[in-house]
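Just the one chain here, laid out as structure tokens, in the form predicted on its own.
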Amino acid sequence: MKSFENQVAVVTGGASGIGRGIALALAGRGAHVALADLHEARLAETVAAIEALGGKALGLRCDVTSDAEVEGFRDATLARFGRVDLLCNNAGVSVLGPCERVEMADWQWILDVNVLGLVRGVRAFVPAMVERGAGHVVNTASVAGIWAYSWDAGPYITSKFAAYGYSEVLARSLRPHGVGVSVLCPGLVSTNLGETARFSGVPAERRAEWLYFPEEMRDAIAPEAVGEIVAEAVLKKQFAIFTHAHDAERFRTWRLDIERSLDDVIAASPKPPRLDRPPVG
């Protein structure tokens, strides 16, 4: 992908925060975009958004938990615009507790938005790029992906992990057939996320007190420079896509110690395995 100019995007979770900015920095790239969310209010304001700077937009209500939903969303998509060359997903949702008392209803919701939301969204798009030979994948992941920043969020960083590993694993799979693969990796965003945050496991009269980021998470920056970053990396063919240098930098000095670790292991073993490991991206 050279340009965006009359290519189609879908972007779930495309009402508000992250995906709206990743929509609206598309269609002013020329993309027409399909949007999904279950926010049908700011689905209508971010299509007019899109449409003002002269885009093309569908915004459809669905919920990425249902397979028949986000089926539906792909057959609206292509009877509109006939085809589909990148795909955002980026619907989330957050819980908040300690892993030991997080309820498992609430398991079960984060990760089948945060996890098996993508899933369901590359089963719906993907199959048609990978017969085309084209096309594109943005899975939001979170700096949480790569980092265990806090201890109030376990369910979310999991979900994020889960989701990062997943899209190595696609980029790795979709690669032979000319379909790449990003995972975006955002520090805080100043987003509506916590509208729809869940507490499990935690006395109602602690919950102000109960989330935590570490001082050098605390420099949010907009949705719509999100937007831009990622634009601009999928253009790159770039994989793993930052937001903040200081979580790209805490990435690389993670590496290291896994490196350290692994030189410490190959060292006390006689006859080291070797295994080749292919290109991400």
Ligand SMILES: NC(=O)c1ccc[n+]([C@@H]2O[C@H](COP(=O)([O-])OP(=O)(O)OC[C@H]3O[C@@H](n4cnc5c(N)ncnc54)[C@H](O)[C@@H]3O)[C@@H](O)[C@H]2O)c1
Given for the second form:
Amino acid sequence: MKSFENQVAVVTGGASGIGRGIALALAGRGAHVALADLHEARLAETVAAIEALGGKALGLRCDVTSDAEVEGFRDATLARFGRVDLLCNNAGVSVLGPCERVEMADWQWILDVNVLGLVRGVRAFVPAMVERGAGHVVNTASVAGIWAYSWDAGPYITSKFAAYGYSEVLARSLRPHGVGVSVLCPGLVSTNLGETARFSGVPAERRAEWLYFPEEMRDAIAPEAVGEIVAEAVLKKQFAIFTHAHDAERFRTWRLDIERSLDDVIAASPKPPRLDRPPVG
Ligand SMILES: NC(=O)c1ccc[n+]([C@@H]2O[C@H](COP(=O)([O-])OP(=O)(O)OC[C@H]3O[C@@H](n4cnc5c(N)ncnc54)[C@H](O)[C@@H]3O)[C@@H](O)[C@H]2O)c1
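Please show me the structure of the same protein in the form predicted together with this ligand, now that we have looked at it in the form predicted on its own.
All chains and molecules follow, beginning with the one already shown.
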């Protein structure tokens, strides 16, 4: 993809936060955008904002946990715009609570939205990209997809590690078909994610302790800034997209645990390991 002019983009969770930021950045660069979300009032507001930029937009209530609704969203997008060039699988939710107490229904909910939501988007939109030999997918993971940053967000981190791994597999398998993949790993962004977050296994009187600390929120950036970063990264065909330099530093420190264990296993190996898999990006 060399430019977004007259390209057709799909953004799930596009009514709010990062999805809205991506949609506006793409529309500002000439793309037509189809938005899927559960929040109908914010959908209508985002469609109006895109139209105010001179773009064409479609907003549809669509639950990414429903195969039928995602397929219906695909059909409505094709009926309106004829094809899809860019799929942004972005809808996501959060569950906070101690891993050993989080309810099974909450584990199932977060994995259904944050992991299987990506799978449903890919199954609905990517076969046509493969047939055309062109297209791009952006999966929103998080910096929590590479770094277990908090012991309070086990279900969220688990879902985002899965999103990162799925994206890497997808990138390697779609590359020979001319379809690009990026995985978006933002740090803290000022969005409405807290509105849909579930506390699970946390007593009501202790919930305040499980919210983001105010000093962490000072690092939060605007979703519009993330949208700009994503648009530029897609044009560069970048695989992993990060937004915060200090997350990169924290990740390097955290990775040392893995590197030490790798050094141990290499030192104990009778034969030097063969490196046959180049980096994905
Ligand atoms: N806010 C952050 O700091 C941050 C950091 C890293 C990654 N992320 C990820 O960014 C993505 C977007 O989140 P956000 O922070 O912009 O939050 P947000 O709540 O502002 O936006 C998410 C949107 O997804 C929609 N959504 C939720 N469940 C859905 C479903 N089942 N079907 C369709 N739409 C659904 C919500 O209605 C909402 O409009 C998520 O995947 C989130 O995990 C957020």
